[in-house]
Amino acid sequence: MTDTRRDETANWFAQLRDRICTAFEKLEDEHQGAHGDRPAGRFERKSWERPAEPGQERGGGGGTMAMMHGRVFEKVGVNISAVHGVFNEEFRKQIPGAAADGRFWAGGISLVAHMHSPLVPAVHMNTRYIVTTQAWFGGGTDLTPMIPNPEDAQAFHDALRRTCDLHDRAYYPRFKQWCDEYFFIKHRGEPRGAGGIFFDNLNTGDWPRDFAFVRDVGTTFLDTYPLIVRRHMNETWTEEQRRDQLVRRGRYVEFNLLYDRGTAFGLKTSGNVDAILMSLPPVVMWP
């Protein structure tokens, strides 16, 4: 399964990972608020390989987990992967282009950050490129405040709107609505957070254009989220606010385990379980 486009996307995801890790470590160095007695966090990387499928001697690719526990980030993971193999008979029916031929390649970057401060919103970002008999991009980013802050949400959405408009003015309203509908906790009847954008099956027929959009989504996240963190990371908070944060994290867990398609995709393609579940917060509470 050789294709220069797969190499290009995998290289981009790795470059973006490196830039994000550097930016987040800089925030750790700048922090002067609560938990300042803790050492500044640093990412630790751990590589993994996808296990071989029956009848094969070699596994199907793998990835690298980059995890950090610090004084700003209670837990953040920035993972990249590039895997290939064959979907099982049941799962291939759910994937475009896999019904008749179950072979696939999938590469991407996935990030989830849970913060010490309840005043700093949690965040998720991922972009991916998937190849079956078809090929497409997917992903997005969304903000999950523990305590609502309209200014943060507005800044986040404004940046995403500007980026989308550079490529197609129909993207932002369409992908925002998709995000609102996707990141909705059905059994509680409430959104997971303040939203963002979400897209899947992006294949306009112009691959360079689609790839440029995906790169800009990653760059926009990198340019926007650290600014939001800096606004609040040195502010003090109360124990009541911390408790509200831990309860809110429970909603995050419920969504990711019950509804998230990326979680299901990773588990059903023999991905690394620790990498797949890195999205779960380190401490959580249910009332």
The other form holds:
Protein chains: 2
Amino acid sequence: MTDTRRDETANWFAQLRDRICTAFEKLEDEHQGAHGDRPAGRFERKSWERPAEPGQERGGGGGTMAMMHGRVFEKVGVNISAVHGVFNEEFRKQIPGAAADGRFWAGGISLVAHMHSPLVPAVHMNTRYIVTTQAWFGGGTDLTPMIPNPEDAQAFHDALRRTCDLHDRAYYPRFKQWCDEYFFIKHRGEPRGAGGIFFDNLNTGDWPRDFAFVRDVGTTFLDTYPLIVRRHMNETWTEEQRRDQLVRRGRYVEFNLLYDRGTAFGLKTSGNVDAILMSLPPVVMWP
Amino acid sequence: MTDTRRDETANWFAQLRDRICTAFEKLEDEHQGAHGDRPAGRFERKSWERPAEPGQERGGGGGTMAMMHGRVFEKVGVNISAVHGVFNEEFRKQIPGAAADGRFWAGGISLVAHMHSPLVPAVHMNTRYIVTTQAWFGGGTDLTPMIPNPEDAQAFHDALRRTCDLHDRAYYPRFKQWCDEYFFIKHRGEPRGAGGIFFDNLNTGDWPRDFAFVRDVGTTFLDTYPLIVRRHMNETWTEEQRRDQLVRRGRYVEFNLLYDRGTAFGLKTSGNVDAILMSLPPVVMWP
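Which structure goes with the form predicted together with another copy of the chain, now that we have seen the form predicted on its own?
Then the entire complex follows, led off by the chain already shown.
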């Protein structure tokens, strides 16, 4: 039973990855704005295998990074992974269901897009399924505008609220607030972006229902973000706006390296450094 | 007695700052290479005051940032500070002599230089004097070449060895190794740069001697780094070398935000965010 669920989720993450890559390449094809003289971008895939933790014989699995450097997408990574192993002592205490038995399986999809245009928001989406002696889903998606645009943020949140409400009326307010709290740059006292939803340890006891919600988060992202990109990708921007974007990206780096649990978790569990740090923007300024 | 020492060290850090700023502005004046059409850079100073910790009435002090964006120095910050307050519970356990009485005084100078030319190494120098119920010096200086240059690294290390040896033959090997261990980017398994020296909790029981060593570290930096800059600043570089520099700077950011204790310490003790993060390079790439 459990193995079927691992296969089902891993298959879904790969399928979603394929659909997202196709949709993003379509945006590259349609583009007519700046850098239009460059060829439309295409994803390149690279697989990696995970070594066992030091001192552990068991371990393994791996993932596939799909990266594109295009004319709309300055740098976008869509990574899937399915890894298994044994948590070390430090992590056992922190991870639900791992205290007595440190074995784990973790599968997921993780996406970060940094855009050429400062008028197109950056975006992050991640969903995952974790199995220890317990099992749960986690994930979310959030928008990081470089120049505030209330309409984009509204459209993004509206779509997420509609999806959440189909599953549980309590989800959107709870997961929106969780997102606001999580993606907060403490030392600057400012949010990373315009928010979205964030959830973890999701296990209602009804696995098919939870998995359906997680799939819907993925498809909602797929249906919504390209609309926002399409709305702005052909607009012209100024050098000053581009500069503001590069500075704003610095805040993104600060958050990811100082506070993001996924980044710390990945680096501490001998994750694939390139896959973990693909979230970092292609060009950044701290003037 | 202790107050005199605080004044003496704070005065020294300010004096050293002045001499470094003068030396760096001189390099800006002498420069004849790339960006030579721009005006020679000049430091701009900005003072800040430190608020008390939340829940504490005592606290205070502050500092002065000196920043220059020149034609040799792309971004250089030379900060001095002298702050005092009371450590919170978390820090009391970690800081020598603060467990029972959390009051502290901390003064220091901190410098990071990022250069336009990829042929000129970036550099970091910091010395500090900390007083709790104990008192000690800490600091060091290390070189971060963007393109390996064994001669520069050798000259830098030779100067530090000579200075250390004048004080204690055990210092250089110990402080060099400490530096190598400290400035190591664990997740990439690589050093941040070409090393230098790093020391902390320095209290031999002979305060004048320790203070003399700390002053000599500052003047050795002042005598050595400008020579390395002068050797390369008028050399021409390629776009490819510049790109390598921007990527190498990404590693610098990763180290400072993921591992540097001073950064974490500053951000967690409500330090001045601009002063703490002045170490981050002006332009960075994660391609």
